[in-house]
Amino acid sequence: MENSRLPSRWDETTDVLVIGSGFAGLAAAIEAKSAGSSVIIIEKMKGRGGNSIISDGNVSAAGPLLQKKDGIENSPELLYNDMLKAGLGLNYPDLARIVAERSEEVLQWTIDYLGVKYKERVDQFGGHSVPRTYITYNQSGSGIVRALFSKVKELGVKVRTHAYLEKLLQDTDGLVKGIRIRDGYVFPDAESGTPKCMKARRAVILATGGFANDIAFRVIQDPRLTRDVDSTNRAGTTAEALIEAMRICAAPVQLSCIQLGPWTSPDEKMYGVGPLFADYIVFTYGVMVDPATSRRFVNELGDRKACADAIMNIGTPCIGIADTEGIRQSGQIIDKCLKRGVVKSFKGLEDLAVAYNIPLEALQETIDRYNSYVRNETDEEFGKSILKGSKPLVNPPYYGVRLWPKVHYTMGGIQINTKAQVIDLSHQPIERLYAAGEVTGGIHGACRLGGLSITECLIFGRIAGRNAAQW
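May I have the structure of the chain above on its own, in the form predicted alone?
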């Protein structure tokens, strides 16, 4: 503990220190400031917004905003059950239930308090039993992050970039009293910048995100996820804050539960534009086939783990296929996908089969069989939900994309309770230390459902901020 003892002099003091400037950190800062605390946000990268700002801006909620109008039966209990099913029962029930029960409230908060605008439709993502996902007007997390930053600025919260969390500082009783940072840090050089000690009169909140791009750390958890497996995340999604929390005995939870996105393409780096086509169009209104057989092999609207595992079992990139009608029904514009060559357009199935070197006759049989399921509104092979208004795949041109999973989200992290307090190895709260967002674990279990990351980050960020301010 020598290198973590309290300094004789603090370089800066505030009530609440928030580490991380994504959804969870910004929500925490807003609530802490609104509760009367002075707040400083610490961000290690040059840019603000973390991985949140490049997410695709979908928020899943069990609420009636659009669902009642569209005749969709939804409830917190149904969302909770969907979470547990996808999570293979590994979810911490009390945390998962908070997300389900407060999802409508936090969605409404983004609209009424932040002024976020959403598209006038509700979508169904894989693993959800009903449509309940709302998409920001610009189909990007930036639509929420910018609104959060606008409120942060309005409230007078300071944001410090190029500030790397080096140590959590505790007193002899184990109370977290502040942090040591490297001010002027330049990623990824942990030795860059000047050491400074910042005191938190009330509490510290960790909102540092996941570790999808920390190859050394993720390989410890899952040896398959080597450097050869790409990630959708920004370079700064690394594990040092998580490791520092564990150093002071924060309990690690399910660190090997690492989610692969099944809708990503090997023909582009990071997240790219392919998921726009695959997730919103192919999985919803089209099919995915094994290139060796031209056969479907999974429920395209299954949860992310089921789909990603199925593709990995095939062993080679698979082919996602949709037609013009599917694009129209989705309401998406795929010009960027086509321009970058990730998605390709074909006059007919024969051209598509030649381009991807897949059996044409078997492909036609697969399409014909799937079309019969659409007409009958029942997928007899894999149980895929045939959404209202879905049309058979008979409207060329056809569109194709190669799909291969990438590391997308880390369900594991440090343990928290319902107050967002960090829990230690003795099952007790680490006093004056809170956490929210992807740095925490246990909420989603083995698999996170699409659209629930933003929901969770905002909910627990707000909880952490309010409680930290009252310490």
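For clarity, a rigid core is taken as the largest C-alpha set superposing within 1.5 Å between two forms. This is a predicted model, so every value here is computed, not measured. Residue numbers count along the first chain shown, from 1. What changes on going to the form predicted in complex with a further copy of the same chain:
- Shown in the overlay between the two forms, fitted on the rigid core, is a CA shift at I53 smaller than 2 Å.
- When two forms of a protein are overlaid on their rigid core, residues whose CA moves 2 Å or more are considered shifted, and V157 is not one of them between the two forms.
- Comparing forms between the two forms, one finds the smaller rigid domain rotated against the larger by 21 degrees.
Please supply the corresponding structure for the form predicted in complex with a further copy of the same chain (the preceding block corresponds to the form predicted alone).
Partners and other molecules omitted; one chain follows.
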């Protein structure tokens, strides 16, 4: 690959260049600007806000104030332990600890400084020992992204869209001095736009997100994730910036740790509405069956990785099934799922079997057997925890959904230290290069817990911004 040389003339100069306009990039820009640096944010897409803007707006946090307010044991230590358990011990201890310890502070920052509003209730997500997840008022990451943009605008930071990071430019000592972009870039055409060189007097911050939608790159790490596997992310979550960082020898960390959502349907694009039915109703009160045999094949309440791997092993989408009573118990309303045709309703199991072309007799046996487990509160086959008060699946109409995993989040990325400096293959910081958010690896290890992405992005974005401004 070609080497990057410094240009004889820079087209533009600023103190700090931030690449990416999601949670991490915006938080970094705010801190760098507040610390006295001039800042430009570069965004390759037409729209601002990256994948953050369509995220679910969940912020998990722990600390003494929350503990007191919510009246539950919710210490940073407990959160840290939950992270390492889910991460199968692959988490970088020092980075994970920062996330756990500063989570309360950053949640408070979004409220006090950004004016973000959260719902009253606190949710308990899978893998968390206690309820500690706060949800934005509009139930979307946009609730936070918009507040970040308001602040960015107020501070006078410019966001440049259609600007694609092509090269990180280093001097002969390895110092990152700036970037080459394609100005006027139209995703995904790598030849579009005009090359321009931008100088960063102080530092460059990579906040370019994950690579859930980069098929060529993700199959290197997990060959199952071909184009037959969709993603819950926006189109722009591709790996070019991560690859460019690796080209200048940023150390890659745990790139093969890629999270699949097991609750998604191949009958709609991206995240969609299927997960509402699958995650909250099928997994808890219903069953998933292999369409070839009509048999269950996994504990439906297993963790994301276990369920997604099991579905992929079948080789075709499985069928998620629940009944009216399950929907009632969940308290969820699935009108949207039915209206979009992702979830279908059936008068009886016969109709369901015909619709999905699965063996009826075996299906009836599977449901009968599962119902006996519900009555005995013991799943003898897969050890699923039968929720107290669960009812056998005998109340039509029945509801069905086809389920096939989608790429949801990439835990791996480039290595950073606790100062958010990018670390190279010689275990040294690359001078004046910082990174934060999903482009970095190691914080979540093998599996990220729900609600910790926003927390992490904001915490490390702020660290990166503050440190970048200090050169």
